[in-house]
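Presented below, as structure tokens, is a lone chain in the form predicted alone.
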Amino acid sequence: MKTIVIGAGVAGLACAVELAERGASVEVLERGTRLGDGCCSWYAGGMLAPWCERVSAPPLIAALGDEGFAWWSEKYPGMVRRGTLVLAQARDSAELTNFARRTERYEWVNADEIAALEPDLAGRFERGLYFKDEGHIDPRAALAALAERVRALGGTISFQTEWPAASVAGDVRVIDCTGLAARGVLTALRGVKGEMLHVQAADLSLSRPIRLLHPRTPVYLVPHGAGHYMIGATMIESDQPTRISARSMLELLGAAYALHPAFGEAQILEIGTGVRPAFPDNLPRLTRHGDALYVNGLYRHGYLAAPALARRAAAFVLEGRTDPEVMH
């Protein structure tokens, strides 16, 4: 069966891999000039943190994310599974209790245990939460690995290519993974802007994602090796991919400095923003409309939920199987 996947973000490439591995002939069409061009997947954190996300997301997100660990382990050998460390400064310790109350699958850790997990943080925090089963990936390396997998399975990826609006002829199936660009059909979609920094802090060697809680703006930091860190957190209700605001820049850098003063000497490598597609309930959906199946609404859970959604999309396209939890 011929399948066309529109969009080469993490959702589109995950769908393409699933389809190709099940024997479908796959063509990926991407309007950008290269992998990641204009794609919110390029600016993601890459955290695989289903139980941390339970703080603000329903059980469905944790279930989809938990399902994806084996998938990422197989498709992307660079996945790291050392857990997530959630911390707060002493004056914000109540935030840790509130966080723990709304989630699961964690253990409390004291100052000595924090130092054992991350020696660079010795003596800086009195207690925290450790989600030992969580993990993370380098989003950009993961996109490249998925694209390589598609090609190795005989699929093609065409850049600077738009899908025509004409109806699909013959035995061809279309999966649309274009995010906000699909808003003409999925009218309930809205944009949620995220902002991020990439920094080089050569004197630090943190090995797992760290979330620093704050009543106003919680911040996460994700290590990518060799002193390279991604810092992010902002969620702004906007569909405009404008540049980062001064307020956000100050908050992200201030949080990194609060985590460890060595970030005050870090070099800023990159500043970026991405607009993530979300439905009103912030849950992803597979939606059949006309000749296409739309995989959309991944919100801030792109890398976390994409594998499970791709499996369900491939099962629907190739076998007609439906999943009422994600199909509307």
Given for the second form:
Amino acid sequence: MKTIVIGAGVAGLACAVELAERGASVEVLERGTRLGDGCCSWYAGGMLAPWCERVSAPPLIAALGDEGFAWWSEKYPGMVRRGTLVLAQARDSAELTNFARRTERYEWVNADEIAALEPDLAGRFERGLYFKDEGHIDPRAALAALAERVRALGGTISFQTEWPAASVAGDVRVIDCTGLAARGVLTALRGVKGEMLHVQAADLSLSRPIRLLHPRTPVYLVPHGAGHYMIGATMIESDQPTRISARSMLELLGAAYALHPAFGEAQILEIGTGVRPAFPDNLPRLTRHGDALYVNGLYRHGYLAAPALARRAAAFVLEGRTDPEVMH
Amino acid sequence: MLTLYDVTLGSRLLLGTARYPSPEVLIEAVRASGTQVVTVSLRREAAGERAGQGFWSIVRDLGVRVLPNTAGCHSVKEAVTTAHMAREVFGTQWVKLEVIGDDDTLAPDGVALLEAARVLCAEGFEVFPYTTEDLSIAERLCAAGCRVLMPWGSAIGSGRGLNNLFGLKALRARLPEVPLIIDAGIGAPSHAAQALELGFDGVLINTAVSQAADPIGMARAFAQAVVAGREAYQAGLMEPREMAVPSTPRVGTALLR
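Moving from the form predicted alone to the form predicted in complex with the partner chain:
First the chain shown before, then all remaining chains and molecules of the complex.
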């Protein structure tokens, strides 16, 4: 029996890879015109940071995320595992203490250790937290790698195709990974808008994601190599992927500038906004509805949680195995 | 019982809805706190497009009274526009009026606050102005038609408790009939208890609960602190003394020196 995966975001492609690797015949349908079109996965940071996320998310996220490292390193050779550095300006140092108190798997680092980890930040911060086991990926390259893997395993990806599709005949199973578009069925879903920037800062060579804590506007930077950085991301309770607000832009750039003034010389490559699909508990769910399995609510944890969810989705679809932690 | 604009409330704890780990935790924290009033901020961008409806419907479904606020507004015009949107979205005359004067301390702009309060009171809004302990601003806000004031304890989100005890006590003494809700700066249940012990009518908490490791447990702790503080105020607190006063009579004990 053929398996139809609807949606070519990170959840859909991870499910498709997992199914195809287990021998299923997979067809991915994507309503957009190309990979990443109209899809919040395209605007993600690509941080694999289960223990930083542990600060504001239940333990399930860290557990799912921890499972993802091996999966990503096997599917996407570009995964980098150099940890995460968490910093705060001197006047916000209480934020570091608060952050540390709520998680694990980190060490405190002083100014010298920060300089050893990121020479460009020498002399700028007195202390920070280093989560050495965390990693990051380039989300767009990772999506492309997953798509390629699906095709290499005999699966197909059809763009500008909506379900139900006339081209698909016969008996099929359906896995729906359409994010906020599934709202008609998953009525508890809501949107959380995120705004982000891509910049080119040729003078800086940071090698790992950096989170700059701030009581009002925490910001992170993810290096994607060759002076290319993603700066993100706001969290606004909103369903519309409207343009970035001036305030958000100021906050994102202000944080980058506070991290290092060389960001003042950076060129802005791209401004992006997307809407994350979230359930009321901000946790992902596998939901059975009719004949379809919905994989949704990945919120700000798409790349982190997708591998673990894809495994569970495949185990359910192919073997009928259920995991009560994520099945609703 | 606490009465705010003719609405009688059983709980003296008001809760903000921002920055919880998830809406589900917010819902549980509101339940645990026993609060009957929650504040909610409208980002004007979202209000204009009905884009925040997912979150706002969660707030509406909490089953408690909603006090929309004008957080993030820096001018009279912004605050008035936001109040209009809030009335439309939440169907209430209540508005917590914030006009920020300084971006670093988030201190209110007394002059603009007063002007916005005059405009909104004249339009029939029931205004809860976020103000300081400044007596003349407070009196003018009352004269403008505000029947509740929300003086700060300390800067928003700072968790520093009641910074200016002298000023806050003077405000309480000057306006004995006006409900005064301490808004901003409360970091610990002991701060909330202290506010109630001083005779303030209630407290509004957000960050101290929403950013706690366990927001639900912290909501419960604040609920108890508010009850303790109010009961202590009504029971009459002892005055501190200069020296020890033994609670056991010394008659009959040997005086050796």
